[in-house]
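Okay, so here's just one chain, in structure tokens, the form predicted alone.
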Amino acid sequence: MPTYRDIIRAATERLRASHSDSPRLDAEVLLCHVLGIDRTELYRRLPLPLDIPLDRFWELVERRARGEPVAYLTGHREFYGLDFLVTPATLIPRPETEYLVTWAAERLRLRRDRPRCVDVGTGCGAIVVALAVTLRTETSALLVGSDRSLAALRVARINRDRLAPGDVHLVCGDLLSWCRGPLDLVVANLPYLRWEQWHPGIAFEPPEALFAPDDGFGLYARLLPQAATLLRPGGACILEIDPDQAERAMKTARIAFPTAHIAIEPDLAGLARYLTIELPAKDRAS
């Protein structure tokens, strides 16, 4: 009777041969999702025998074999500490991203008043609902999620539900021309691929959740200026790019906020991801 441990090995080979990125890790989460363990528990059982009927287990390492991503099979992903509901509906947040979350928060400690905070095309308000937990003890801040699907919006509610309820309002929108404002903080990961960017590891995730007109930049130029005319003074601004968008985040970002300072800032793998915006306290951006 085959082991834990031979288990693990037979999917991994599997896995390894339809060129996974990490075969053995993508083999051991799916075992301790069918079977309802965690990792450390599945160690403890490695040589153990395993005498129960395995087929869910082998159609999702299948389906992971074809490229289907482990979050989608597993219906979850961590993000900065979280466990977030992920689904076909919504971009799966990615490492990179959780700075914004450390960004943000921050910014919004320094404010003494209740700051308000948008989160613009919050897909499974993964940013959002970090920003809500980190600050729950620390700020009365009025935490926002907007997104144009309904579908997004829907993953995003029960995420709210489960980890921060009664912390984060959630409203359906086009990027921020439903906002009355005043804001103190715009937080953005909104789509900024190319189509020529389209490579099989993003296959399986919303094109809309990618995917930008205008060499991918399309949806920050048109949020930019809506932010400029919905942020107070002092208020600030940080959005997630491509690398190859820099130059022109910044000359946008520069036009759009002509007081402000603005910088892009690296990610840890040193490329320029995050344009940030920090508007001086007494002059309003125009």
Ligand SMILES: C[S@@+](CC[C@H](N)C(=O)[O-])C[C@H]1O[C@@H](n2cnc3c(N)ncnc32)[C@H](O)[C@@H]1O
Contents of the next structure:
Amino acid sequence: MPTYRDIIRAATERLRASHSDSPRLDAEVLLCHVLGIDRTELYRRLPLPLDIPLDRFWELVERRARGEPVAYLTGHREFYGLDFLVTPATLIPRPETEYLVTWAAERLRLRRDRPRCVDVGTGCGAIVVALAVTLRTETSALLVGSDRSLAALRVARINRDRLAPGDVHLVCGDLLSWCRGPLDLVVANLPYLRWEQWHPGIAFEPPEALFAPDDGFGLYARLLPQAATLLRPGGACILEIDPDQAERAMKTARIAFPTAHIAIEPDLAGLARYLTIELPAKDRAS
Ligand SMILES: C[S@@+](CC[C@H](N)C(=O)[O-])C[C@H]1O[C@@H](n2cnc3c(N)ncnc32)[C@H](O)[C@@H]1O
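Could you switch over to the form predicted in complex with the ligand, since the one displayed so far is the form predicted alone?
The complete assembly is shown below, putting the previous chain first.
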């Protein structure tokens, strides 16, 4: 009778011969998912015999071996310490995006009125729902997540209802074209890849969540002037960008926000990942 350890070893070997760059972890996460246990419980059981049918587990291992992300196989991804549901209709949230939540939360905490914040291209709702959970008792901010994809918004609604019921509004629309403003904060992790940046690691994610026209900067080139007409004096904006776009992002932001403090901030790998814009309090939205 094989033990849990034997099964994990066999699955790890299968995944090692495939796309996975974390075969042991993937095997553990998939077995835990199928058995409905956490990894602490898995480690406790490692020496014990595993005597139930594992057809579902081996099916998931094969799909993982063909490149499907673990998050789509389990339907879950941790982001900002929260458990988000994800489907192939949504991007799988990345760790570098967590900084947008921290930055936005710091600015919203400074406001005593009822600040209005939009997360443009919310996908599974990761940024705006994490913001709502983080700020829950600290501000009366009006938080909105918007996306052009109805399928993504359906997932965002489930995450909102599970994690921050009632605290987040969801809107379907192109960028900020649906918004009347005024706004205090715009947060966005919009598609910013060029088609040449395609690689097998992103093959299962929706192309409309990854790629943007005009060398990957086309959506931000449209968003920045929209944000400039909607942001209030003292408002702010943070965008996650491709490091190759930093110079263009700065130039476009300077044209849209001539009096703002504009900066590029690095991610944990030291790459120019975030464009931040802070408007002086005296400016008037046009
Ligand atoms: C890179 S994903 C980010 C999802 C989520 N914010 C995150 O960080 O995990 C970009 C999202 O923008 C949405 N999107 C693409 N073009 C858009 C547009 N013109 N207007 C609104 N949303 C758009 C996509 O549907 C996708 O959900």
